[in-house]
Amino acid sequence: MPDPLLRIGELARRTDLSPDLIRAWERRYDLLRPTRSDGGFRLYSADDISRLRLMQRYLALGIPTAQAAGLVHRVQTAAFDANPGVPPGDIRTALRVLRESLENFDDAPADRTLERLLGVFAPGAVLRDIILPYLRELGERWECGEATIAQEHFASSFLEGWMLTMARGWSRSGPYRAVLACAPGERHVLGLIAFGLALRDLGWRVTYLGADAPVRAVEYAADAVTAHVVVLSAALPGTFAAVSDEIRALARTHAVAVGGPGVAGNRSDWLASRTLPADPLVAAHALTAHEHTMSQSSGPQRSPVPAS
């Protein structure tokens, strides 16, 4: 479902910042992008939360305020600059084709459409503007009884295979190494794969463990490849809570980041400080910018990770 819009009081509560400071950063650095309610009140989105938390992380690293705001802008805009948006008409057409073909168990039209789009647009843009929105829409229609579990499984299976084909060779070269896995009990992998593809395009070597990965197995892989960061994903709110102690223990010896819709409702301070932005492309740019910032002062497994 669409992310709710927040009044400034709720935004302040979620970020542990005062409304006055939020307003100052918005005014001085153009840091936020609020909309207006019918009554004229500013309304803030999940992207605004991401900008504020990323700002907090840079300030915690000792970066001056104006420079930190510039880094936030750079991270947020770099993802779009590297993956300029697909035009709305092409998005509507592609979503219609995916809906009609995959939900009729015929993947050929969907395959042709995606191949055509990749010949014109950046892969990240196709993922952000078409693949992930389609999957969210399908999930919503399944919850409402407008799509069957068989249709959801067929579409997800096709798109997972298609994305993993794009991912071939993503562990072979690059200055940074990331281990990606779904938390134990979590089987929703497509957002994590999209994030991994974005990391690969930014020069990372990706070790992908897939769904329902035990924390001990993740730790073993991170040690084996000398990972700079471990990224755990969850779509369901209770997933991280069930393994909170294990993840916290892992974070004592490895840089750990978390992402996915299942993180949004978690109020744990130590986990919130490791939460990546919701958009997988922005999250990849944020992690990369952070690694560049920290690479001169810390080893591969000890650098903290950026908050969302």
The other form holds:
There are 2 protein chains.
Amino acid sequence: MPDPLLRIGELARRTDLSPDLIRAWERRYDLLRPTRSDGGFRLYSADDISRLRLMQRYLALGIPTAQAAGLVHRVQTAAFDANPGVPPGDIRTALRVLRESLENFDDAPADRTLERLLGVFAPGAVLRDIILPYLRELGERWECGEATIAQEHFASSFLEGWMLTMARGWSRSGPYRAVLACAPGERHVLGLIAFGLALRDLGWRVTYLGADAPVRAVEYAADAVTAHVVVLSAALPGTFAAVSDEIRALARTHAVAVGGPGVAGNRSDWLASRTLPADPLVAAHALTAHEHTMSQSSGPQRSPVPAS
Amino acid sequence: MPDPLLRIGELARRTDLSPDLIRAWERRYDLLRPTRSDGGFRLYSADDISRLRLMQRYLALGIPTAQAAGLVHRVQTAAFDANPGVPPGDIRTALRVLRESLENFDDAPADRTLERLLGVFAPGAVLRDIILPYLRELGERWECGEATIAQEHFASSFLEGWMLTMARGWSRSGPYRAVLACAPGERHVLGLIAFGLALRDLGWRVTYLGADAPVRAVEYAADAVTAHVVVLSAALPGTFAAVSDEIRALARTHAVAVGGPGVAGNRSDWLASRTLPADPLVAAHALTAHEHTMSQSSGPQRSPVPAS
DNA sequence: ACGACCTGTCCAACCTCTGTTCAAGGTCGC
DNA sequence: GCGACCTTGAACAGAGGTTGGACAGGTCGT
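May I ask for the structure of the form predicted in complex with a further copy of the same chain now, the form predicted alone having been displayed?
What follows is the entire complex, opening with the chain shown before.
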């Protein structure tokens, strides 16, 4: 970690907090654990800045300081990068089992494998190290003709079931709310569910509407749960184009982000929406980081997201 | 276990109720049971917000406060009522919980209810007495405009996740094998999954391909697992007509049955396939009975099913 | 019409939470 | 060695909680 380390005064300047307050948070909530210089000065890393920003964001939502500190603690330890990974040997074995069993339409070994992995490792780690790599691999084999449509359908349905099981309760915790839906006509839900799982681990509450959701339905749900942001997903290019007017209208009153292979690459300024990275995990981090920085400029609710 | 996030002032601000009133409701009706901070402050969770919102909806309907509190209370404690009780009572309670929570985009109480029910009763019973009746009810309310598209999407995604969880391992046991798929273009999977669950309980091994499956993919899968029968489902009329040639071709080499609202009513002789009753449970029994009689006369494999 | 009850609000004395302040020193880099 | 910066520990004050009870206007049953 060769980051230039900051002393408390500089950290305070960058976060717009007082040094006293930062020390108080450390003393009372164990919020930061700076290293020390030989003489005893606190030395902070870049991570600590984002932790403080997250803290500020929570406070802006009206969460009491003590609880906010607890959330920061939890989010940090649940972040994917912090998840202890699945050992490479287990990954190789699991991928082989998934490959061989799912492509023979035999889900029993795959079930057993996932059950065991989820018993031992964190859901975020299983998602990152097993499920998403397998999906990528399946997609590649499908593109070059090695996997059949039937195998791809079977494996997709299988993984959808598991991911929805892993997702159970994802609307229950966390201070931010997101409504997730596939754009009208879109039926590829796996990437969106993965994104939702990642969001959940980053402290979001997820309301999931599934495939092929009319924009009006999305808007209704966003209002019903007072969502901070609405995320629309599409795997195929052109999906968004068919409803661009509706999306632009939605973006006038709600913060909208679009993602999935259907937008990756081409800009989405014409949708008046923020474009998320293609990788679900990266996208979840990007959206969370964006939501944190938003707290400085404008109010926490319903701030339309500028196109990125 | 939702995290305690808000103190009473912020909760009051968000629900537009006075702190006094929230405390009074707790004191008089035991409406909420907030956790406490070390110092004794009430700490409310996200669930509590939706409970108060539900309360407000009841009050807006003119229901007296005490009764409204009773209703809310039943929704929230239904999941912890460990007493199996008389099934009809449980059914009524569960249906009310599903109705009220899913239509508020709040899946937590619904999760708890299904979790408890599946711990006490057999999956088949939960499917028959709770899930299918709820789906029927939702469909009716949707048709007469009482439920919105958004609510229907949310509830469908929620139940799809649960049913796929219940389905885990359905390809593992039993002497008959069935391949299940939605016809091309068809995206309504719930009825098909329910049918698959019923089949599993009747001793079938189920290979499930999910929504919008090309007929060629179905054929490939049927061959790969040497299926006794292939079941195609469609909710909308006209779905089958678009691929009738392909289905007829498939029926020349495989036993094919078609089901779902998309065929109910009109004969399907023109598909050279057996028509299954609209109700998933009845359909599963019908297919099983047919397969039993077939296996006496001819070989168990690949016997084309005559149109009924 | 009457008392009994329901229900939202208010009060008073006290407590908790949390940002800030102070004092008496120590460290760092020039 | 100097001035800016940082350290610890304690204390403080204002906003906003806590409890328990009281109370007035509306509703209900008789």
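Positions refer to the first chain, counted from 1. Take the two forms, superpose them, and find the largest set of C-alpha atoms that agree within 1.5 Å; that set is the rigid core. All values derive from a computational prediction rather than experimental measurement.
Residue displacement note: Met55 has its CA displaced by at least 2 Å between these two forms (rigid core superposed).
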